[in-house]
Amino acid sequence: MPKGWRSTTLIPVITLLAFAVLPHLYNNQFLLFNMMMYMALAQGLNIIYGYTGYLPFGYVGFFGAGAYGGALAITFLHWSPYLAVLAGGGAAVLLGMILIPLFRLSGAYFSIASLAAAEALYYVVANPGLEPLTQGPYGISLPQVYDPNGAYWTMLAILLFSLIISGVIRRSRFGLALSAIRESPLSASMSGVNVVKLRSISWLLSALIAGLAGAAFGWYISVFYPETVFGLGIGVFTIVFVLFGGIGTVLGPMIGTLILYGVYNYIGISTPEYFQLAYGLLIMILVLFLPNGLVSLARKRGLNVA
């Protein structure tokens, strides 16, 4: 096996092995729950904006999607929370499949759209209106199928998934096509890249992790609310952990979150103020210094990073 393999595919095994360990260790399960939810989150946005270069504001949708899709499997098919999440996940591919056209559009204009589009389903599913179907804004209570423990293992095989489809696209002809795109789209294009076809794989596959994670999320917590699912600041951490890890590697974003996630449950929830400041400050150092993450240090010293 190649030495770039070797390193894809070791770093899914040792998350395995520290996320099987760890609850034995740790008694926060919802802590590690919440890690490996936003890992797999920061892996699914890093193959739409990491391979290509498209940052989707409204990413936080797909997740959304995938709570209220596996949330209404189980309460009017009554299915199993396994197969729930699988209907989460499908709920989120179809919401991509609608929202191929927003590319379209370039940039700024792709992330805003991308955004409006996450707040519109938001108050669609919040309308009191269909009370009967979404519940409203009253908040969906699943207590039949209340199993954290499945689900926390349900989320490690989710984040596992991730990682090895992020590392299946770094090292092959797939991925080396959606970094031309990245580039430049007109130069992929001419150069016979299939740039819509490709753009759109990688973006229903963004779509399917966070939405079978947003459905592993609403099992394990069982009781949640359009705005607990829909909430931008899930979207907006999922950015700054894959941008301060590094984009367009399968490390960059877990180192992202492992610090990052860290520093807020250290820091952000006893004393809030300081964390703003914090980050605030980690912020404008990656900007500054870092615009390619922490990778790039390891980059400039010569080291492949995985």
The other form holds:
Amino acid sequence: MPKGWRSTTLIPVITLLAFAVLPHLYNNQFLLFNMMMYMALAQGLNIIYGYTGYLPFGYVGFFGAGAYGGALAITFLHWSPYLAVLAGGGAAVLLGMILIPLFRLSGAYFSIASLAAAEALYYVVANPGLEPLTQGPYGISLPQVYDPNGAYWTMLAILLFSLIISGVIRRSRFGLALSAIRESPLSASMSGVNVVKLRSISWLLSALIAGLAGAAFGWYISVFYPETVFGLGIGVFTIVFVLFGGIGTVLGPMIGTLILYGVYNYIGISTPEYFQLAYGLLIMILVLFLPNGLVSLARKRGLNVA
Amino acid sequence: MSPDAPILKVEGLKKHFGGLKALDGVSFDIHAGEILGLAGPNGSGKTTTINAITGVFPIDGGEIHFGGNAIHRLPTFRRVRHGINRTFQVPRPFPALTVLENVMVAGTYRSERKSDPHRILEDLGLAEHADRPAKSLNSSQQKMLGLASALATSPQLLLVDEIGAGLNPEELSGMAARLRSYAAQGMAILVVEHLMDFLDRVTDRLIVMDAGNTLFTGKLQQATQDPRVIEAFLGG
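Give me the form predicted together with the partner chain now, not the form predicted alone.
The next block holds the full complex; its first chain is the one shown before.
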């Protein structure tokens, strides 16, 4: 196996072992679940942002669409939660297809338009007039499928899926073409790359991962409100985790999530009054000294980061 | 398509930017193995012509036929896959990718015409820089990388936009020889250039443009005697 592929394979294997063993050593399963969820979201965001350079501020919209897509499949179609998670992924992909015209914009315009789209979806879902369907602002409840263990292992599977997809993209010709799009869409076209098609595929893959994660999250907590799954905090956390670790790599978003979500749980819960200060300082230090994320430290030492 | 038919036929090409007529009915053709020069004062429409042929923007009128097929409604990547490519006046590499990766991007899609990126880099003297990020190359090396990226798509028509600017006399001679050898292998080449000596060395035929129109078509030596060309370059 080539060296690059070996390190790409190692990350999912270590992740699998860690999250399979950790519940036996640490009793806060919800924290581990959320850690996996943010790692999966970070990989999903990395596919569209890290490889193609489009940063969707409204990435949480796919997460929320997945949570509601899964919940509606359970409530109205009486699907098993496992199938409902797939339905959640499908709902996010459908939303991604509807939003493809956003790519007519670029840079900050794209980012803000995606945020507006996520907010619009939030207000649609939270509309009291849709109470018969989404329960509007009163939240959705899924007691009939409550099974934290089942949801935990499903989230682990989603995380592994996201790692494999991200790793394959990083090492493939498809990934090289996406990196070319990130660097210069015009030059990529001039190298024969179908920019619109490849960008759309990466966008939908990114949406799929967020949708699957959203549906599994909805299943895990079993009672949630529109603001729980469309809250901008989820999207902001994900973006910060990816940036902190280093975009365009598989390892960077994992390390970023591990450290920052760990810090969040340590400071944010024990001394919440200092949390934003600590986070703000960390991000400032990152921007000033490591704008390409933690993995750039390894790159400076000549290491090839997976 | 008959063997004598031109590989590229441009008819009545029009492009407006607001009230400015950048191209106002430009027509010309190129045959396989021919090197056609495109000269003219700044703003005469030379680069706009290349952008129109490669589909960087839609045209407002006229037709472009390549290999007998109308291509003016195709997106850029389709035109590239049909066998058209270009270099940019200001090189536009993928800065964070390595030199080799820059050339390998052309191999990310299925094509009948396969090229060997290592060999292209070797031919253009970039092999020793293969693992360096493109942004670390100097400007003339970046120009060569632009040419390498274009060659990686195995073009039948190559549009070269001021590739001579910034090259020293030795590099210019090398570039002229290189373009002539590509043409000898059947590639049609359109050379946009301000350096008359370079145009004289490489082109078979010259078009002089002014204000979006074709002013002159013929041999360069005749162009230098043509009063319309002299007026366009030196003013009335």
